[in-house]
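In the form predicted on its own, a lone chain appears below as structure tokens.
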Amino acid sequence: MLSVARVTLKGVFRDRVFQGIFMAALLFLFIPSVASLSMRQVTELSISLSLSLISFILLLLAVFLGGASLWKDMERRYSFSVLALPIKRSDYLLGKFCGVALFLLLTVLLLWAVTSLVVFFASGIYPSPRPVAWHYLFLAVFYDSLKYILLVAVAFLFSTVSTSFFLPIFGTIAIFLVGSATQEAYDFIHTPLAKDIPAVVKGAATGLYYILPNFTAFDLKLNAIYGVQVSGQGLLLTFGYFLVYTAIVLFLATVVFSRRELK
């Protein structure tokens, strides 16, 4: 499994994805200038724009690497050569996942370093009465990476049941959009304003809330921007949720992939 992860990581670098990330990271250079238009909240806006850009880059990587990594190997018949060796299909799948996840973590380290420089520069030129909560900024970036690693696992699950490129890509995007809105929908249907909504709709929304991944739980952007205190218990629960949900999705993916007939 480790050898597959290493080969996958090398393959991602060979595809020049990292160079594309480097080019996208150049957008961070313009954040202080754009944030200066705020006049009074330059530091806060710099943090917000930086975190949003990190989230956007990680989303693209999670969707396209997670959705195309396994599918591309099967399309080019690389998988047949590897699986002809004495290696289990589950080890092959988990190795591919670990390689992509490791690449995301390396990308996060790079983007975190760039973000820190941008925020430090903006806070130095335009001092804010509110000090920068660097530890919350780190937590926001770290939990953002966990969210997209979970999304990669979902993309791998779609890849194991699909014979085309479209389901892993667009299915992953759909899960991300719905999973980012389930918390708000769940909160709304339990308010007095939702009293006229049919019970069937409420039940469907509640079911989606418990079945689909809740990506809102990983969002610590407001905590990083305004220094709002983070619950330690909440962080542990979110991390545990990430471990359990990712393990379940990968287990389903390995079961499906092990029984799939490769042609």
Given for the second form:
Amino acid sequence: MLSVARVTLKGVFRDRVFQGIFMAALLFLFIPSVASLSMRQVTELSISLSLSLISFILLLLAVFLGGASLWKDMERRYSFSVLALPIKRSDYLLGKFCGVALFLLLTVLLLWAVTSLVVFFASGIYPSPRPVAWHYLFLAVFYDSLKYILLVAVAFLFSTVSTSFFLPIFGTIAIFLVGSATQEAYDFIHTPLAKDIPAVVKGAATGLYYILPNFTAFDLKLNAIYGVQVSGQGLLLTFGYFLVYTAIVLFLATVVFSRRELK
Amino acid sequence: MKKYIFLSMLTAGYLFLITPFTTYMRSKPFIEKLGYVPQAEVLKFVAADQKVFLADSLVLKSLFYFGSLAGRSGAELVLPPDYFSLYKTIETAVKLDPYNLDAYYFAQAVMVWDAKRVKEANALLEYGTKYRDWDYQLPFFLGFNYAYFLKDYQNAAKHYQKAADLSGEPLLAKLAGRYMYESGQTDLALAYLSTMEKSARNAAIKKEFQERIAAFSAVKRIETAMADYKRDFGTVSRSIDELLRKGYLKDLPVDPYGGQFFIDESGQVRSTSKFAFHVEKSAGNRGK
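With the form predicted on its own already on screen, would you show the form predicted together with the partner chain?
Shown next: the complete complex, the earlier chain at its head.
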């Protein structure tokens, strides 16, 4: 499994994905200039823009690497040669997942360093009355990476059932959008405003809330930007949620992949 | 060769189109430039993890729009600001990011003076104080709005006290009491505007404050002259001409908004401009 992860990681580097990230990361250079347009919160705006850019880059990576990695191997028939070796299908899949997840973590580490520099520079232009919460900034980036690793797992699950490139890509994007909105929907149906909504719709929304991944929990942007206190219990619960949910998705993916007929 | 001719033709076509295209885009009304902004409740569903970024974009767009109005000719606005769309945009922004200080500051700097939407601005600011519970600026804005615009000194004192507690600046608590009489209103406005102007970073907003300070300074000069006149004659002067003739005013104060100062029946200094720029009637005025 480790060797598959290593090969996957090497493959991602070979595909020059880092060059793509570098191009997108050039946008970081403009953040201090844009943030200086703010009337009252230059530092806060620089954090907000940096975190948004990180999320956007990670979303692209999770969707395209997660959605295409397994599919590409099968399309190029690499999977056949690898699976001819004494390696279990589940190990092969988990190895590939670990390779992509590791690449995401490396990218996050790099982008976190760039963000810290950008925020440090921007806070020098117009210091905020409240000091920058560097530890929250790190937590926000780290939890963002967990969110997108979970999304990679979802993309792998789609890849195991699909013979086409489109289902993993569009399916993952759809899950990301819905998973980012389920908490809002769940909160809404429990307000007096939703009293006229039919019980069936409420039931469906509640069902989806429990079944689909809840990405809102991983969003610590406001805490990092404004230094709003983070609940330690919340962080632990979210981390536990990540471990269990990702494990379930990967388990399902390995079961489907083990039964899949490879042609 | 054919390829280059083709590319040249395409470039010429682009150059031919780009000027009218840019003019068309510039002339679009604010609401069209911004596009239809759905309710914040809807945006929250589709913005995924980019809610804060969306809020930042809405505030910056509002600021750019307001900045673009700085192209004033004389005492006239080239285009009337679409205050209604501005207000709705800012309201959406704070619902997406209730901590966004730029949004509250913009609402305070622009909406209360020009659009006279004091109650709406106060509603936004009070919403903000629930989240930015460490920030003295929002209660400071609220205190001023209650004292100056709404003449609600009880609420003003409450908010100024909160601003004083949060900032550790006890002077703030005395503001409402000190300026609660009509005669002190100009001082209240000047004290507030000077604080705001000093910390304003955006050129358009800073200019807005400077113009208003100039107008209130002129009012203050007339009020001082009126007080001197009353001290000498025991009666209130009824006209600025009289103050000029009798040497209480050296020259006629200029209203930066292009109006003429006068003293109304109650003895208050007013201006025909009502301290707002005259707006040319033109297409695109959708704000009400």
